[in-house]
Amino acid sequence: MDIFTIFGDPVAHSRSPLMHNHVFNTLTIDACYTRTHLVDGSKLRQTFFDKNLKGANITVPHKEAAFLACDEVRGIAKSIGAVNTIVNEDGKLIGYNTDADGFIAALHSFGEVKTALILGAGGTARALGLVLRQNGINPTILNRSTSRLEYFTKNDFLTYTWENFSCEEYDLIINTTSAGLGDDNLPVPIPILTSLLQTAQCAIDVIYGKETPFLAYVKKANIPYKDGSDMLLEQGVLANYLFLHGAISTDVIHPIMHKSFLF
């Protein structure tokens, strides 16, 4: 049997076993998505190999950790530098990242969109600020200090702190942080929310599941909002392609995955 993962911290809250092992079930494939809690990203890689591992998917806060756990790095992840899908081929580690188009995905049912606000600057941040722009919406970044905005400066993003953040008007608000993932945090404070939810146009929370304070206040401000259920989809849908090695097409993944957020 097959054996795939999760890794993350915290971890227990992740929905990917009942996504990936709906659909192994289901095509009847001899594999088993589980979750793995690991607090340092530096042991991923050995990690892997010791649990024989065939993939894996990486979830905050680690998937820079991932990028660097790699032998090699394919497609859009290696621009942003963050990985969120491993594949075990003969022994070496590849990196993916589906983050980036599993929201784009997501993002249609909310219309034209020229302008984006990205709360946060990990991981998904990155893949996120990137296909934005390759999309033709424009990313600016607010995380809460210069800590990790060296990438996005560096890639000539538009950064701000909670210090000197000038609040303007951005068509989508987008929380990448974990602020509310399990806690009752706000992933910015108080009035520069309400300053931005005024102008907003939308509003996205990466986490799933449940309605976080950030959703919370959107609703309120009775602005179109998503919570991460369907970028999770997408991107799942992604990875277990590439778990797989194509040797199942998305269109034939995508209802099925589809049917375990029933459950």
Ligand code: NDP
Second form
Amino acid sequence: MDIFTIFGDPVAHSRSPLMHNHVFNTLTIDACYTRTHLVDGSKLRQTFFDKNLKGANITVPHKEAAFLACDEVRGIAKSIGAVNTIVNEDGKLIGYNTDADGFIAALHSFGEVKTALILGAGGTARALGLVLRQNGINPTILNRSTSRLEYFTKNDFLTYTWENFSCEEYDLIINTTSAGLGDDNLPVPIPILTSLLQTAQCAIDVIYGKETPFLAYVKKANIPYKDGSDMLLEQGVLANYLFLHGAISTDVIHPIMHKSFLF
Ligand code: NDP
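What's the form predicted together with the named molecule like, now that we've got the form predicted alone?
Everything in the complex follows now, all chains and molecules, and the chain you saw is the first one.
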């Protein structure tokens, strides 16, 4: 049996095992997808081999460590510097990033968006920043602290911390921070959030499966919003396609994986 896993800290909340196992079971593929709680990202590569894995997804906070753990990185993940999907190709770890395309697919229902503000500057923010730019939107980045902003300033994004933020109008506000994932924190102080929501047309929190404090605020502003479920589904479909080395088309995987969201 082929074994896959998701690495993260925390990882108990992850829906990925449900999604991938439903595809494997429905298509009678001899494979099983587990969860691995990994605290030290530098141990990812060794743990991958110790568990004899065929592939893995990587969630918070190890996507940058996963990038470093790979023998080869393909596609947009090379520019992002963060990997959320690893495939074992004959003992070599090949890294991809399916969050970026998954996010763009999830955005479609909002209609046209011209300007965006990304809250956070981690691996997910990098993926979304680059893919939004590829799709004609040059997002502004707002993060709590400075160190992770270096990547964005080097790549010519407009960046702010909470201290020097000067609020403009943004069509779309995206929360990519982990604030609200396992706590009740907001991704930015209340005065900043209040100003942003006065002019925003829509918002998305990439956290899924719960109403985060961010989404609770957005709801009060009475604008269209969504959590990260659609992005989760879309990135999962692309990851599953890679795990199965392209043998099953995404058109087949998509409706099956979608059904797992009803469980
Ligand atoms: P990273 O660890 O790479 O980055 C975390 C970011 O969150 C940093 O910018 C950090 O700021 C910020 N942050 C953490 N805590 C707080 C806080 N209390 N207040 C404000 N900012 C905070 O995480 P990832 O980019 O890998 O993941 C981020 C989130 O996205 C996770 O919740 C993850 O589950 C979700 N996600 C969902 C996906 C989906 O398919 N729906 C796909 C990918 C990710 P600082 O630099 O100051 O520390």
